[in-house]
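Presented below, as structure tokens, is a lone chain in the form predicted alone.
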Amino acid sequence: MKKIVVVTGAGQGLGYHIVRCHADLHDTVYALDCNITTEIESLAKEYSSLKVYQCDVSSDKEVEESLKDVLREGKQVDVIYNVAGIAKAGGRAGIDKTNMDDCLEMYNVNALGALRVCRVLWPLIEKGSLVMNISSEAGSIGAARRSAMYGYCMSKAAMNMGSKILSNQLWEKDARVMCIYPGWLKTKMGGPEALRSSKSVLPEESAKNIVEIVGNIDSIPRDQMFMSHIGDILPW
């Protein structure tokens, strides 16, 4: 059955590819990113069922805005990808040069992007919906290592506990949410070591996977919510 899937952050890198994926199966995709590149204009050329909204996560005004055309709609939604995401260029300092307004901002997207774009759709997410919020392993307090990056780090784990206070509410109507680590990805955002390193993983690869496990859900227990894009289960 074909699906209607919203990702943001589709612009370019991780989401882009998701979004790929899914246009490849027919699904009807709305892709939103606060960037509309040339890459994903070509994508909607190609695909009919692909939508493309200019939408800064970090706006309510424009969260509403781009997802105006999925409510008119009034179908369900059945997987709703919050990959958008920033990761500043001075964040990765310890406590004595740590930019306290970065922080705020990495947290206003990185976190509370993905509860506004649910909190708009909220009346599209019923029985079997999908929540898929992109994190990462530095949002993990279990196994944090780091010294630094605090602004990242904590802006992931914040996210994570949205996503688990929305399973709990999303429980009695059987939809769920799940937090995938994509892996140290080879893009912009991943860095200039991410490139070059034989550890990281190229972000088609890992859409390939995401999307993988969002198509066996069904065979995850729901209560397993952390994880990478290669179902490693990793600690809150």
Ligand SMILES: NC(=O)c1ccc[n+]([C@@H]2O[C@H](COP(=O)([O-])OP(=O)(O)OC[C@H]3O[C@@H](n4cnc5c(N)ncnc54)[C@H](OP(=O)(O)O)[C@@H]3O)[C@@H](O)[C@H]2O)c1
The other form holds:
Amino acid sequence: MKKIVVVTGAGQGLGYHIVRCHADLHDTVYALDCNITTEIESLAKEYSSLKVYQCDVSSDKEVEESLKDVLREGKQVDVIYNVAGIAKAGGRAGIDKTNMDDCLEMYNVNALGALRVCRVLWPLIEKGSLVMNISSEAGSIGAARRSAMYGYCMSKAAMNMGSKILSNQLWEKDARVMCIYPGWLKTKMGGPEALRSSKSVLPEESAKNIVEIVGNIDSIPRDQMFMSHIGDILPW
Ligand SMILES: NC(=O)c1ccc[n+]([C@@H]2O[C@H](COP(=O)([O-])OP(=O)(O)OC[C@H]3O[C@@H](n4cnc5c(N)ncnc54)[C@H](OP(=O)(O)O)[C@@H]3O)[C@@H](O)[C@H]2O)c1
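Output the structure of the form predicted in complex with the ligand; the preceding block shows the form predicted alone.
Shown next: the complete complex, the earlier chain at its head.
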């Protein structure tokens, strides 16, 4: 059955490739990004079921505006992919170089951005809907070994907490939430080292794995909520 899908951070990297996978399946895709790239624009020319919207997930107003068409359609949203994310330099440093403004910005985008989108789409999240929050192993408190990167790690840990509370609230609706670590990606965020490394993963490969997880979601226990794109379970 064709799905209705919303993807943030869809202009490039992982989000773009998730959009591509669903467009190939002829699902209806609403793709949001703060910058509309030529890549996503030309993909939208190939697929009439793909619609692209400018949206900065750190703004209540932009999230509300960009999702007006989805709300007007009034149909259940099957999957919400919260992919939009940032990793600012001042949130990657040790404590002495940590920049609090960068940390606040990351919290706003990485943690609250996903909540904003779900809040607006709340009426369309129904039985069987799935919220896929693209988190990170960096957000795991249980597996934390770093001695820097406060801002980014804390923002993803906050995203995880938001996901758990949302999952509790969605229990009655029989809808669910999953947090996914997409791997170290060969993307703008992954950086030049990721492009060179054999340990990093192409965004198209990670996207394919994630979309497969979505397709098989009923085989995953509902309380298993934090895993990697290849199915490794991560500790909160
Ligand atoms: N890269 C990694 O190794 C890695 C590892 C673990 C988890 N993740 C997570 O995976 C997700 C995707 O990462 P990626 O590597 O694909 O990143 P990416 O290549 O930098 O792409 C992220 C996309 O999100 C957009 N974006 C940023 N802030 C936004 C905002 N406020 N509102 C709307 N869109 C916004 C970016 O737009 P602009 O660039 O035009 O601003 C970009 O198009 C992120 O949530 C990231 O935290 C990544």
